[in-house]
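In the form predicted alone, a lone chain appears below as structure tokens.
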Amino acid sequence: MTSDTSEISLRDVTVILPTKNEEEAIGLVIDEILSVGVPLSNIIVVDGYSTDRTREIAQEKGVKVILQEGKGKAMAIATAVKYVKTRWVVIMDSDYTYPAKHIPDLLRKAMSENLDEVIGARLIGRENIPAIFRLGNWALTKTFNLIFGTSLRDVLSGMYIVKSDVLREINFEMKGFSVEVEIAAHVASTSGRISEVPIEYRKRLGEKKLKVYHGVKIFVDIIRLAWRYNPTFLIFAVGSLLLIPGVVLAGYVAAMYLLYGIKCWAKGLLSAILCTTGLNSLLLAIFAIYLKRAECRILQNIRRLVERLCA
């Protein structure tokens, strides 16, 4: 999905490229970004202390190269955003998996629909994502959608555009590869103005850094973000888990009575309490999700009203 760039200005876009030992790909990635019309001065390579020639290659291309503060991808973005002077920021991995030709698509979607974030959903070339990672991405995206009331297809994509003002609001508490869900959670919970465009995904150049255990950490961080942005839902969601022992205990009580004629009054009462509490918690968790969605719609309307008054 590529588009003519005549109606938009890529001069208002800064591209942030977090790197660590990406000497095989970084030169090609920079060349591609320049080819779509992003100015040389609007490309920032933020390096995590590479031990290969990544920084040297980037410097030879003439882009700004800075060393990140701290460790991990989240801190790389937090470091780079201090140098951003444009309205829009595109963040993309530096391993050649994300084609720069989609940058205009991201910008056009964001501008035409007045969005705060547009994610490049990896819907083309998914065979280049290992099966275990496709499964993990599906499960994590579904979990994110359930908690934050979104309908995304690829919340973990490493290519997306964000308003620079919104990016500066991020606390960057979720370290490493969880930065994508932290940014998306913030946008979904504060304005709700988040969407996607389909993009192509290619085979990476160089060694893959994402491991299976990173998926577990991202799941934990999604739960942490739920506590930050929608604690009511999380509390009632945990309470709804009481349904599980309640149903199991109820089954045991029923089996003892039907098979042996034994009446387990105490266990029956306990199962009723557990099931009732769990069911009520489940209903309240669902209600909390809809309340959060209503809150986002109200915030959107307030922002639109403010924008019209300021126009």
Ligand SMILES: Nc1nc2c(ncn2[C@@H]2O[C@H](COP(=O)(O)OP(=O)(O)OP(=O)(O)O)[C@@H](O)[C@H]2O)c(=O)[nH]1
The other form holds:
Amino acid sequence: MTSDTSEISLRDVTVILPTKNEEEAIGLVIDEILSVGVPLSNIIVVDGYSTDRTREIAQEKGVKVILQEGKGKAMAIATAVKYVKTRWVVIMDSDYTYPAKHIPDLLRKAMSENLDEVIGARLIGRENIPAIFRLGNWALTKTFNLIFGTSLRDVLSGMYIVKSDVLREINFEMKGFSVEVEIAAHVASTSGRISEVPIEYRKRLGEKKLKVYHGVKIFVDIIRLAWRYNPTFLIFAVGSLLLIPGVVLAGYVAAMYLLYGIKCWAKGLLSAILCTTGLNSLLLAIFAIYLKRAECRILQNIRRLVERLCA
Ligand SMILES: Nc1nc2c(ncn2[C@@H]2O[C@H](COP(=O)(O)OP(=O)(O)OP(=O)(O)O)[C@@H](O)[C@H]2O)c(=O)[nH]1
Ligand SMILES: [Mg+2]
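So that was the form predicted alone. Now I'd like the form predicted in complex with the named molecule, please.
What follows is the whole complex; the chain from before opens it.
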């Protein structure tokens, strides 16, 4: 990807910067965003009641600084969206980890492929993500892909571009750091127009707010989102868990017969029922994913058709 901005206009982009005690980084982040050509009036710092000089520094730079409603990163974004007047919104962490040079890359990809969301996948400088978070990101992204039929590499990235109309459709029900999965789940399930561009990730300045336990909350929220957007998959996925006791019981029955010649009819019947139900559920869960993918593709084509007819 290049940072050539000739065929795109950064006037169409608002950059939302959620902040919570980011005095070390916020000034540098704003300077970098301005240096790539985003107008000063298109930068919104949405602060979560920082107790350091974050708001002061941002105000000195001349950008719009607002205090968020409620608590957490998700509510910060929900607050800032109300101030957006441009067609596109870039959301990025204010901790200097995400280089602003990728803003044009995100916009170019979104515009050229008519996407609703483009995520900056942290593929360069991955050593700057602590190992435990790298593992967590990988596991959560795989879970997300499985449920929503996507093939993303970094669903939890803190830098992405979204169409502002689409961002306004979000309920912001998933609090805090789950906001990224809620936006991606919505886009994947409604239009399917979601993709990524590889970006660089730098070492963080200041104190990290995301803790390991947040990973568990994000996992639970992915399951909640699955219930909202793909309940059939979730029901059958849970049903497929019957395979586990079914196989264990079948092993026990087989061992009793082979080792001692004892025939456990009742247990054998029960294990057969558990295995058959579990296997059926597993197949139906896989089928539900494929149905979801087909639904996304159909919706995508309908939207394209409507756009063409309206053009
Ligand atoms: N407004 C607001 N911003 C927050 C809140 N919590 C975190 N942030 C900001 O949201 C961004 C993401 O938080 P980080 O601590 O960087 O968490 P992360 O990006 O998931 O993790 P790393 O970047 O790997 O450290 C940062 O810019 C934080 O300052 C909050 O409650 N309110
Ligand atoms: Mg961060």
